[in-house]
Every structure is written in structure tokens, then in C-alpha cells.
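First, one chain by itself in C-alpha cells, the form predicted on its own.
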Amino acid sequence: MSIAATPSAVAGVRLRAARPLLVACGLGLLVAGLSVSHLGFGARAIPASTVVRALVAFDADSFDHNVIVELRLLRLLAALAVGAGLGLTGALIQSVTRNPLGEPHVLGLNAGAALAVVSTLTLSPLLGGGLPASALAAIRPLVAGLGATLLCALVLAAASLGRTGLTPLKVTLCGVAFSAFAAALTSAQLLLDDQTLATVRLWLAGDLSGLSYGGLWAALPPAAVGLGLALVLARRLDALAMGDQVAAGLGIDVARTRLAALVSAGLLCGAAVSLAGPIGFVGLVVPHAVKALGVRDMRLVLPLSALAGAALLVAADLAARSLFAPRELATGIVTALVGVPVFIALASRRRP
């Protein structure tokens, strides 16, 4: 005897398969809005019809329109990519290493690339009398990709030391010893190197002032790599979070899936960080609110968390911006008073 669906199951069934599109345009609608309320917010409030003509029929005449794509535009671009760049990175770690709490911020990714990065700045002067600005620009984003891969590598390689193995509580733990012991050599340097601080005492507050177009094109290629290799892993990392032993039964290699996954999370924090320092919990937070909406598969997860990235840093910088007009606050306070309660939230579900 067959059972015949009823209408509602059928509809349930539909509305299932189709909530990860309905989420990806509610997230881009949101993204588009977001980002014509920061182009037009600021000291000279902009309407958004100017601010829709200045990027469809640019007047170089026109000092608004100047404002817009001279200045605007490229905090808007670096917020979105960094926003991004977090997002995804938060979803990689948090799916190779089963951990919930697994963000770039509290894995010491972030402190890894502001070390590699504060590093460069402070050696630099003895190489031959030092490295050009535009080259170090230029190299930012390679350096603080190579901090951030290899600072993650000793956390995730102390975490698996004894008996248990590599649990979250243990990749936790070493993430914030080891984030705070680079967050120290940063400081040992910046107090022995006043002209060094002058230069990021602002970027290690995670802000994003002060940018340029070279180093905004500076970060796409690495950060365009860590998403294509990001993208590549998705079906492995789905294995993966069903266990090391299941994933190997499928035919998956645990050890070089976990080592590109750390690669590709390194380039994508690395060109984040070198934009708009290291801005915490971005990456705790976006993966969350992505499963929270039903979607679980990380082939949606991933595309979909950098756009939910995208639109909380946008937020966020606007927020930043507004709260205190005139006076501008830096990004990552706001990003700080968002992420510190979800992640106690997070940290006291968990059991020991």
C-alpha cells in the first residue's frame, strides 16, 4: 500500500530545498543596502540616488561624486572583502577542527598575522637601510597569511599532543595561550620601536582608515586563492565533519584535507588582517548564524558566510562611523561588543 505525500509535506519538502537560495538573496539584498547607506553616511550626508549616479555615470566635476568613489567606495570595498574573508575563514576552521568556538581571533590566526606583519615593519630598517613603503604594501598580505598559517599550525599541532587528541577544549585553550604570547612579542617590539607603533597603533586597533587602492588589489590575488581552495574542500570538509575514520573510509585524506584547509584559512585571515588588522570574532559569529538558518551543507555554508560576513562588517563599520558622529570609532570595538557575549553564550554550553 503507498502513501500518498499530503500537500503540507510537500510544501515543507519544497521550502526546505529552497531556503538556501531564499537566504542567499535575503543576504544579498541586505549586502546592497548595507553598502548604499555607507556610501552615503559620513560628515556630508549624501542622498542615494547621487550615490547610485556616481557609480553608474561618474562627473569628476561633481564634488559628491568624488567623495563617493575617491574615498567611500574604497572603505566600502575593503569592508566587504575583509567582512568576507573572515566569514569564510571562521566556517573552515570551525568545520576542520569540530569546534564551535573556532574563530581566526580566538585560534591566534589574528595575533599571527599582526605578529608576522609588526615583525616585517620592525626588521625591515636593518635590511640594507629597508624596504620601500609600496613594497611593503605590497608584501602584506603574503606576510601576514604566512604568520597566520603558522601560528594556527603550532596551535592545532600542541592541541593534539596526549592521550585525548585534539578536542576543542584543548584546540581552544592552546589558541588563546599561544594568541597571547604573539599578542607579546608584538608589544616587546612596538614599545622598542616608536616609529613602528606610530605607523599601526591604529591598525592593530582593526580599522579601516586610512586604506588605499594598492593595498586593497594587494590583498585580492592571496585572498582570491584561500576562496578558490576554500571552495575546492567543501565536499571534503562534509566528510570530514562526520569523523577522522568515517572520512577515511570515503577515500579522504584527513591529514592533507586539515593542511590545505589551514592553507587556505591563512591566505583568506592573512589578506583580511593586512587590510584592516586583526578585527576579532567576526568569524565566530557569521558561521553560526548561517547553520542557524537551516542550512547545513558546506558547499552553501561557505559562499554563504562570506556573504553574511560581508554585510555584519559593513554593519559594523557603519556603526562605527555613527555612533559617535563626529568621532569615529574603530571597527573591531564594534565587532568586539557583538562577538564577547556570543562567545560566552557559546563557551558555557560547552561540556569540559
Second form
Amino acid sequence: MSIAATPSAVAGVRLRAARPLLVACGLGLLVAGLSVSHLGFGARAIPASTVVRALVAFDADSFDHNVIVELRLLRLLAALAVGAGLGLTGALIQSVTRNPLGEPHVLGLNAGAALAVVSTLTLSPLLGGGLPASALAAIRPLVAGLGATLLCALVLAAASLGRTGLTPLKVTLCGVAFSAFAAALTSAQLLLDDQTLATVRLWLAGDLSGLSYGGLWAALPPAAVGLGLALVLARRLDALAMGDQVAAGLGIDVARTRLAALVSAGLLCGAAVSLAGPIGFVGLVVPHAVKALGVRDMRLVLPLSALAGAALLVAADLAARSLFAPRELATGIVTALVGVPVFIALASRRRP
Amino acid sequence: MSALARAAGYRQVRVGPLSLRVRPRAAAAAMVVLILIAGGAAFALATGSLPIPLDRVLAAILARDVPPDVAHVVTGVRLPRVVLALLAGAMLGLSGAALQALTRNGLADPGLVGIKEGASLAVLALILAAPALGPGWRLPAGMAGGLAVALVVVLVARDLSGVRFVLVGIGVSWLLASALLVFITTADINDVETALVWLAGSLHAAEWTLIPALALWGVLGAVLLFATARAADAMLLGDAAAKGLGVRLRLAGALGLAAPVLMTAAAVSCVGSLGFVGLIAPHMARLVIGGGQAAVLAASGLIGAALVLLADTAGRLAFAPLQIPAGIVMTLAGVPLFLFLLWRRRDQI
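Starting from the form predicted on its own shown above, please give the structure in the form predicted together with the partner chain.
Next comes the full complex, and the chain you just saw is listed first.
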């Protein structure tokens, strides 16, 4: 029997296959447009045509070109990288925990990363004279990633105790508790050590100012490893979404997949936190937005979450710089003001 | 007196026409907590950068002849701090016990559901927008802020005794925490420093002027809660059973929510954010003393007072001369206990 397909069904299949492509194109255009506005906006507004010319045909004699490439491009690249990393982390964690409220901030990754970074700063003088600042900056992404992974593993382990498993309430409460503990340890160290407080005060609020190209390069290798691991895991995560038993039946080592996804999330989150400090709620909003656009396959959800995260963070950074201009807000505040209402909406939609 | 009550450990005490049922075990436990508080207060008054022997502490309090500097350290610096710690701790403990009974949720904490941040935000707005108004206005401002946030949480969650109440409360407190950060990162640095000291949950700014107003609200709240304790007991049986026993549900619910919210907000306006007291004190109270809501309330108040006094003294002495705010000590001690409570209820939530 031949398979007869009506024209409209063919069109439907094509449309469904084309949808991720459309979403990707739309997000790509959004990121490009936001990036150009991000580069053009500032104490001195620079028209888009000049921005594009500075990027494609750099003129070392032009003041505007130098401002764009030396100062604003760094901040833009960091915003893109941090947004992409956090969007990916959120998608990974929501898929591994099958929990719509899963998010780096909720699960303690941010607090763990902040605690690890602050601890290395305050404890390094005790370890024989202290490490030079450049070495501390270079290992910061790895330290942050390690702290994030460890605290998140603790939260998940504590939340998965009991017969009911990882319920959203247990995950959130454990996340709140462990984050509060880590934050208290962080503040205690900062109160005892003025010098570290001065170094990390702005970074702790989740801010993109005060970056260096060195910090950006140091963050890229762990982020690249995390990204690669996430993409390799995508098919297994799809299987895991159908339940542990189904996944095991498909021949997938559930525990090892979870652990690998957690390590990947920790590396990505650590790289992001080392650049911009603990920025919350990008990872909560982005995967929901991507799924609302009709993308389900993890192999597409992951890269699209990275794109959407980048778009969201660039937009948040633009808002942080322009809402109270000439004063700047920390970028993390804007993402929280956008993200928490989404959390409340998701939480209150659940049946009690 | 019924044999049933006797079997449950109650004994009757008669003083003339009055009679009272007491449980010797609970009374003994309460005495132990009281002795702990007295010992802790004496220790807190005697130790610090200037050690003062206890007999001179007592002499200073009784205004006998002691050098003026010693008298100032005891009655002007350490005594108000101890009194404030006990008062705020008792109020937070009482609030926690009332809120946990009302929501029938052992994980409900006034700090977890946004009241703390609401009060903080209102007080911070007052400090920054109208610095001329003075500390006397902080209390009403904080109470208004806390009440407003509690109303928002109740309206969004719609149901007090569900998972949603706690989750919405956590979300709202995050939202307000980031609104607090807006203030902290954009305001003038001097104002921010004033505000930060208070925000960290520190008692080092304790003054006698704070205490009368706080005590007034504490007593008012406590009277309300003890008056509705029997209704709260009945409500634990479920709304229908309570209604059958003659409890006016709406009134009891409104009072049971308003009293802890106002008391928490008042305490936070004076000592900043001190988390986990309202969560832990009621559990320790049920563990050590147990009994009906009135007994749990009384014990939670006592234990809350002891906890805050302990946390403040530990934070003051651990890294002297540097001080760790009581809020941080309380969090470090409170989180493991919170996790233990979570673990005990691991199959139910």
C-alpha cells in the first residue's frame, strides 16, 4: 500500500520541521539587533551605522570605533556568553530534575559558586603568602564551577530523599536552605575581611561592569567543555524526560547521565558566574519560553535556550544601563525583576 | 479533673477559687529554658571587650555606686541589647508558632513568606526617602510593609494551607530582595551603609528608645494569640470540625494571620532580618514541651528569646573585636535544623 499524503499534511509536517529553524532565525535576528543597540547605547550614543563599520572596518584613529571595540564589545561578549551559559544551565537542570521550577539560582548553583570564589579570595593569604591576583582570576571559572556543582549536588541529594522524590516544593526548600547557608558563610567571610569585600562587592550583586578580556578568555574553556557535554547528552536527556524506567529500558545509564548533566551545568554556570557574578532567573525563564515556542527536542532546545538566554541577558543589561541612567543597576537585579514573577506564576499555577 | 487528663500527664493546681491544669514535665522544661535565658543574659552582660564581674553588673543595674563608665557599659550598651534580643526573639518565636498552626505547615516561617523583606523594604524606603523622620517611624513603616506583603502573598496563593503558599511566599521574598538590591546599588553610599548594618540582622544598634514601642506590639500580639489559642487548637482538626465547635473561622483566621505578621514586621523593623527563629522555635517547643497551642506558644516565645540571645552573644564574641551579626549566626545554626525537619517530613511533601 502506498503512503498517500495530502498536500495539507505535507505542509503541516514541513511547517513543524521548519518551526525550530524559524525560531532560530528569529532569535538570531533578535540577538543581532540587541547587540547593535547594546554597542550603540552608552554615555555617548553611537549610531548603528558607525557600530557596524567599527566591527567590519575598524579605524584605529576614530574615537567612537575605539570606544566600541575596547570597552563596549567586551561587555557585550560577556553578556552573550553569560546569557547563553545560564540559558543552557536552566534547560539542562529542568530536564534532569523534570521540575519546571529548576533553575541555577533556585538550586543553589549561584550561591555555591559565590561561596567558592569568596573563600579562595579570603583563604589564599593563609596558604603561604597568597596566590597572585592574576592566578586567582584565571582559576576563578573552575573554582566557581566546582562550588556550583557541589552545592547543587547537595541540594539534589537532600531533595531526593524520601518516597515522593524530587517534588518542586522539596527542591525549592532545599535550594533555599542550602543557598541561605552558603550566603551566610559568604557574608561572614566578607564581614571579617574588608579587602575581599571591596574586591567582590559589585560582582556579588550580579554585574557586568569591571570586566577584563583576560577574565573572558579564562571563562571560555570550561564553558566550551560544558557546552560540548550538554550537546552530547541531548538525546539521553530526551529519553530521561520519559521517566527513569523508560530511559533505563532504552539502555541509558540514568545515574551517570544525571551526573554528567550536573557537571555540564556546573561548568557552564561556573563560567557565567565567574564573569558576571550570581545572576538568577535567566535559566528559569528561557527554557519555558523556548518550549512555549513549540520546540521540544532537547537537541534543539539546548542551542535555542543558549540563543534566547543571550538575547535575554543583553536586553536585561541594556535595561540595567538605561532605566535609571546615568546610574546603572546591577544586571542581576533586572533579571530577578523579570524572572521572579515568572516563578510565582509557575508556582501558583500548580495544584495545591 | 478527669482521669484522661491525669493520664496525659496533667496535674491540677488550686489557689483559692482558681484552678489550673499543669504538666510537671512541661513546667520543668520551661524552668530549664528560663534558667538558660537568665544564665545567658548574665553571661552576655558580663563579657565583652570590658569584662565586668557579675556582682558589679548587678550593682550597676540596681544603680548602686559603680564607676560611671562601667554603669554606662552595663545599662546603656549591654542591657538594652540583651532586652532587645529577648523581646525580638520571643516575638519571632510566637509568630512562627502561630503561622505554623494557621497554615498547618511546619515549614512556614515568617521570614520564608516575604514578611521580613516587606518590612525591610518599607524601612529602607523610609531611611532613604525621609532621613529626617528619625528611627521612631521605622516601626509603623515596617509593619505597614510587612502587612502589605502578607496580603499580596495570601491573595496570590489563595489558600493558606497548601504548597502554593510557601512557594509563592518564597517567590515574593526573592522579588523584594532584588528590589532591596535596587536601593542598595543606586542610593547614596552613606545611606546604604546605615541601611546595611541594620539589614544584616544585627543588634549592635540597640537603644532603650526602641524598646517600649516594640514591647507594646509584642504584648498586644501575644494577648491576641493566647486569646485565640483554643480556636487554633480546634482549627487543627479541620475547618468543618472547628466550625462545629463554635469557632468563627474568618475571624480566627484573620487574627491568626494579622498577629504574627505585625509582630514579625515590628521585630524586623528594630533588629533587621533575623531568619529561622520563627521556623525553629516552634519545633523545639513541640519537641520539648508539647501540649496545646497555648503551651506551644509560650514555649516558642521562651525558646525564640533564648535562641536570639545566644546567636547575638556568639556573634559578638566568636571573632572579637569583629562582630558577626546575629542574623548570620542564626542562619548558620538554623539551616541544618531546617534540613532535619525537611528530612523528617520527606515522604509527605
